Every structure is written in structure tokens, then in C-alpha cells.
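A lone chain, given as C-alpha cells: the form predicted on its own.
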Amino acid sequence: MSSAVQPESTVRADQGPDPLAVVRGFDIYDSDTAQALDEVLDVARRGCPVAHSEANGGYWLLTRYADVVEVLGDDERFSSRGGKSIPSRQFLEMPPLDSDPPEHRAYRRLLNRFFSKGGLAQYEPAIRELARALVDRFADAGRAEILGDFAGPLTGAVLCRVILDLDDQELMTQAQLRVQRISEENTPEAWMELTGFLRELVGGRPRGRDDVLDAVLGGSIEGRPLTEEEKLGVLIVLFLGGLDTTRGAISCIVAHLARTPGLEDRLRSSDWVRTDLDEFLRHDSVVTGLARTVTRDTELGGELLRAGEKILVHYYAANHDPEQFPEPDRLDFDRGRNPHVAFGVGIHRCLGSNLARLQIRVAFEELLATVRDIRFADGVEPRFAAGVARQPERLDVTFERV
């Protein structure tokens, strides 16, 4: 067991780890535990479901699925208010991932119409085009480093050009290092980073070109305009979800090709979209976990929260519940109906959810119609990046050209 889970000073010689002891020391910043995350949410699932971590000045953290479905359905008694990382070192509240019902609903409908099923798929041809330009480009090696070579360069081009109207190749790489920073280390200096060139960034952009940045630019909500402040947070909040979990995404299924012989021919399938992502998605669950805001004395799952308090819902120890999902570690595809979090729940439901779809049924068809047979390079499992977004810190794969 690694010593993330299984410190001496947490084992107990007649039962093994303390889950208390795991717990108290949760951090999901550190890289240890980044490689042992299914063995350590396991120990605190079975023996403290809702437990206090003193990590990141504490907070609770939250790993069955009742419980997490429970906070996020719930916003009177579990806020999305004061930022979403732990801790919080956000300079700008994020609408509308920090905001609440009424204004939580405003900050939708300015958005809403831009990440539809309709809205989106006048953009499909140019994320195709994006993607098989990219796999053209390393295809004939027999090898790639899948998120610098592919799912990071893809991801960016289709935020930046494609739905920003940014065409611009330097922006676009300065903007997912700058979110990759976030994500790994959550730093104030991160946030002051991108916070900056955000700003300006929008600074001196054109109006009307009728998309989702001249909408945010020019948006209102109850009859006023944003502020400054609210137009850089909600950009904030589409730079986070645009360049890197559906990054993570990617490069996770290309892991499973990677490790299971035959999964490729599944992956041809037209329809393995509809039939098969949602157990990759509730699988890997990139984005392992957000914050809530206890805001009144209240009890969850036998323990008192109080007020003020914070709590890290962990998607990724949701979607890993056997109560909810057996055999939680295995990818199953005949699960049937399969309610997983890994896209949230209610009200917060992630806002690019079908533009992630999207752009992973258009990466993975151009993908396998040119390449196959994709291995670990080194024939060795990659490791997982530490913090709020669950994925490979590279991976490099070899294969065939089709």
C-alpha cells in the first residue's frame, strides 16, 4: 500500500489503515495521494464517509455518492458562494460557478445559447478540421505525447479560435499553462496570472461578432450591465472548463486503448458516444472535486457541519461509490442507466458538457481513422497529476498507421 495510504503513524495492527488518520491528512494537491486515490477514498468511504481534513486551512470532504448528490442539489444549505478551490485563492468570484439562485439563473441565460446541441454544431466541421491537422502531424512518427501533442493543442484551438474567435497559436498555448497552473498548484500567483491576461486579453477585443466573448463583454443580468469583475470571472470559468478537463478527458481514454487490447474496435463504433463515454466520464472523472459553503448549522451523514465551514464534494469519490456503481473500478459498459457527477448535478450541471462531447466524438474519430494499435510507449502505466484535475502528467503512446 503506498505510503500515502499508509503512513505508520495511520495503521492500526488489528485493522489496518485508520480512516480518520487517511482522512485528516487528505490534500488532493499532493502527488502521493494523486497515485493512490482510488485506496485512500476507499478507506474514508468505508470508514468515514464525511470527514475533517486539516489540510488547506480544513475543511469536510465528502466521498459517497448519496452525500455528494445531497450538497449539490441543495444550494440553501450548501452555497456555491466564495470560490471553488480549497483553499480559495480566487481573486474574482467565477458566475456562474460561484453564484446561487436568483443570479445563478441570469448568468445561464446569457450562456446558455452559445454551449446548446444547436448552438454547437455549426462548429463541428472546423473541430474536425482541427483534429485531423493535429493527427496528421504525428501520425507517420508512430508515436505521440497525447495531451502536447493532441488533446491540449486540440482543446485550446477549439476554445480560443473556434469559440472565442481568437486566432491566435501563443495565446492559446499561454492559456492553458496558465490554467494547468491553476489546476496543479492552485497558487495565488497562479490566479494573478491568469487573472492578468485575461484582462488583457479582453482589453482591447472588437464587439459585434455575436458570440459567447462579445456576449460576455456586452452581457447584463437583471437589467444591469457586468461589471468588470463579473466579465473576467465568468472568462475565468470558461478557460478553466475549456482548456483542461476535457484535456484530461481525452488523454484518459487514450490511456484505457493504451492498457486494453480491442477497445480501439468499440471506439469505432458510430455510436459509442451515446452508448459508451458516460462510463468513461464517471471512470476517470477528471474534475475530482469542488467546494461548497456550509451556510447554517446542519447535519450530513451523521456529522455537524457548521456554518462558514467548507466542503470539498469529491465527484471522483462519487462515481467510485460500489453502493451506487459495483465494481466501481472497473469500466463496464453494460451498466445501463448510468447517473454518474462527473459532469455535477441540478442547477451547476457543467456548462460545456456537450461541447466536451463534442469535441471528444470528433477527436477519437479522427484519431482512429488514421491511427491504431496504441500502446504505452515505454510499456509503462502513466502517472496521475496531482489537484483539482484528474489526468496523466504526459503520456506517450506509440502505434500504427492505419
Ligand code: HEM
The other form holds:
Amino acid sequence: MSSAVQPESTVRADQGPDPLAVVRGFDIYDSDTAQALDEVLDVARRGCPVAHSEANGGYWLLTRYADVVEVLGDDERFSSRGGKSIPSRQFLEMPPLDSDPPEHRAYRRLLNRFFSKGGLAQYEPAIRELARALVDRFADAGRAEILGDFAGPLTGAVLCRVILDLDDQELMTQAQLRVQRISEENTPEAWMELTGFLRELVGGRPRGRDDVLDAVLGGSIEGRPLTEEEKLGVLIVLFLGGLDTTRGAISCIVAHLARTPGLEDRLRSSDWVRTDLDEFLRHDSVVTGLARTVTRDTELGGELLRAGEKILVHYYAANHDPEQFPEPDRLDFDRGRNPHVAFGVGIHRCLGSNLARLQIRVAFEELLATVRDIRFADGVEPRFAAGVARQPERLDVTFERV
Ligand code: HEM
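If the one shown is the form predicted on its own, what is the structure of the form predicted together with the named molecule?
Up next: the whole complex, starting with the chain shown before.
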């Protein structure tokens, strides 16, 4: 447990003399908090929806949908510069994530077309082949650890293919492990490792192809070429944004299948990605929270926020706000319109959402074509990892081959 959080009782938010103590020590890197997240956020939302946490150098925690949407929609009062994790331990700015307009627009113009549905369609056969090969490896065994055997290698391989034009299983695994360390530990060492790894890997030369890597390595914004640091920053954020997130989303959906008899059949119907995927994304909100910095003294939810202070915009909390989503902790495919913020909103809305949806669709088409009756191997719910990406720590399941 982090030193910023009070001992034990702080995560049992319903007990003790001061339930809000847990909110004042709220730390996304704390494992006990990760297990009790719904309960802790509920206490915060009811008692102090814009709360100040003393953890990790101090920051404001937002737990109401309306406040989250207000902050994400106002990039003048709430800047993205200076790092999106709290505390910020990165060495480089990572545009577009860490940039504000007008630079932000220029970076998105550089990247957007590669991540449109049309731009990604060419990768579907390769993603399917990767998914099928992974499922084939474990299908006969009747059991698998979904993060390590399926969701992790799949998302690592897809990103290496789409972003680095790279096909080396060992390098893909190394990339995955380095990103995971940042998400779970956020230590300077973890940042240094990923930065060095990618710096070495890309070597800096455009190769005359019309793809993401060349767009970044040969790219310019506002009439000047990107610096080496800027190129590296963009590549890092593509990996950080794309690995743990999609791995987590796939794993969380497998966990729903394991705990909910009959759900598998629903996902075998052809249209579930259109009708149900957004409810999974809302409920699971794999990216829990990212930072903004206050640019001028301002009022939010009755609190005075000072220029320079950090805010943790908690997407998961917003997506579980009962004012916006009745019975928010229930997976409910009949919600109708689902304005969730799992991919963020506003100018920083996820660049890779189409890639995530494509991978998730293909992953389940291949998995469910080959196995059925997925259940937790030991019959108990998995523990959730602490950190920015909320996903099972590990997910052992059993199944039958179809
Ligand atoms: C289920 C999977 C995913 C989830 C839940 C997710 C979530 C998010 C969220 C919440 C943001 C907004 C950040 C903000 O408000 O500042 C974001 C931005 C971003 N995501 Fe994703 N993401 C996913 C998959 C991906 C993938 C596959 C990529 C690969 C390219 C990616 C790349 C990015 C990038 C580059 C940004 C920054 C966009 C900007 O600042 O303009 N994400 N993502």
C-alpha cells in the first residue's frame, strides 16, 4: 500500500469515523483501492465530488460525469501539457496526448487518417490470423491465462504491425511488458526503459512508405520537421495508448463471459459490437483516470482550483455516476444511448478507438468460434490491477473446445 494512503480502514469506506479519509488519500496505484474502487468512488461522489487527494503530490479528483465532461471540453482552462499521469515521471512530452491547441490539431492531422475505419481495414486479415494462431495454441488444453496467452500477445503484435511495421514476437512481448510496467508502477525506471527500447527500435529513418511510422519519422507540423524527441514522444504514446488498454478491454469482457452464463451466445450473434460493445467499454472503463493542469484560478463543483494544480479526470468514476447511468455497476445492454467517456471526449478523444474496436471484434470472433463455456478456473473473481489501466491481474479460465 502506498504511504500516501491511510492504513487498511481507508479502503473500507463505509466504516470508521471519517469515510472521506479514503478520498483524501485516493491513489490509483494502490492495490486495495483498486479492489474497492466502486465503493470508494461512491463515497467521494456523494460526500465530496471534487475532492482533494494528498496522494502522489496532491491533486483534485473528479468523480461526477458532469464535471468530467466540463473539464474535458475546456482545454483553455484545463491544459494537457506537462504529463497525463500523476505524478508525471516521463522524460518527454508525448503529443498529441500531452499537447494543447494549436499543436494538438497538427499532430492529429498527421495521424488521424491511419486510424480511421477505412485506414485500418487492411489490417483485419493479419489481426485475424494472429488471433486464430493464439487461440489454436491453447484451445486443446481446456484452460488459459487470458492476459498472457491471448489478449496481451494479440494487442502487442497488432500494435507492432500497425505502428512499427514489425513482425517479431519477442520484440512484441518486450514492448508489452515495458508498457505494463508504466501503467502499474509509473516509476522513472519504467519510463526510461520504454523510451530507450523504442529509441533503439525505430532508429530514426523513414522508409518511403505511406504508413504511421513514416508519417511520424518524416512528419512535420506547423511547417517544420518534428524533432527527434517529438517523434519518439508520439511513438511512445501510441504504444502506451494502445497496449494495456485494449488488452484490458478484451480481458474484462472475457471475465464477464466467465461470470455470466448465456452471455457467450449473445456475443456469437453477429451484431454485438454495434449493440453491446459500448456498454462493456462504459462498465469496464479500462483507462481509469488521466490528468489535466489548471491554467488559471477557477471554480469547479463548489471548489476553488488554483492555477498549476493537477486534476485527475476519472473516466471510470464518470461512467459509474448514477446521475448519468442508472444502476451504473450493472452491465445493461438496454440502456439505449450510451454517452460514455471510456475513450474520453473533446479534442483528446482516443485516436485508437477504431483500432481497439476492430481488435476486440476479431478477438472474440476467433475465440468464440473455437471455445465455449468459458468459466473462471478456480471459480473466484479475479483481482484488479492498480494503476491507470484497470484490468484483471491475471485471468485463468477453463473452457471446452467447440
Ligand atoms: C479499449 C481501448 C482503449 C481505451 C479505453 C482508450 C482510452 C483513451 C482515453 C480515455 C483517451 C483520452 C485521453 C485524454 O482525455 O487526455 C485516449 C486517448 C488516446 N488514445 Fe486511446 N484508448 C484505447 C485504445 C487505444 C489504441 C488501440 C490506441 C493506439 C493507437 C490508442 C491511442 C490513443 C492516443 C494516441 C490518444 C491521445 C489522443 C489525443 O490526445 O488527441 N488508444 N484513449
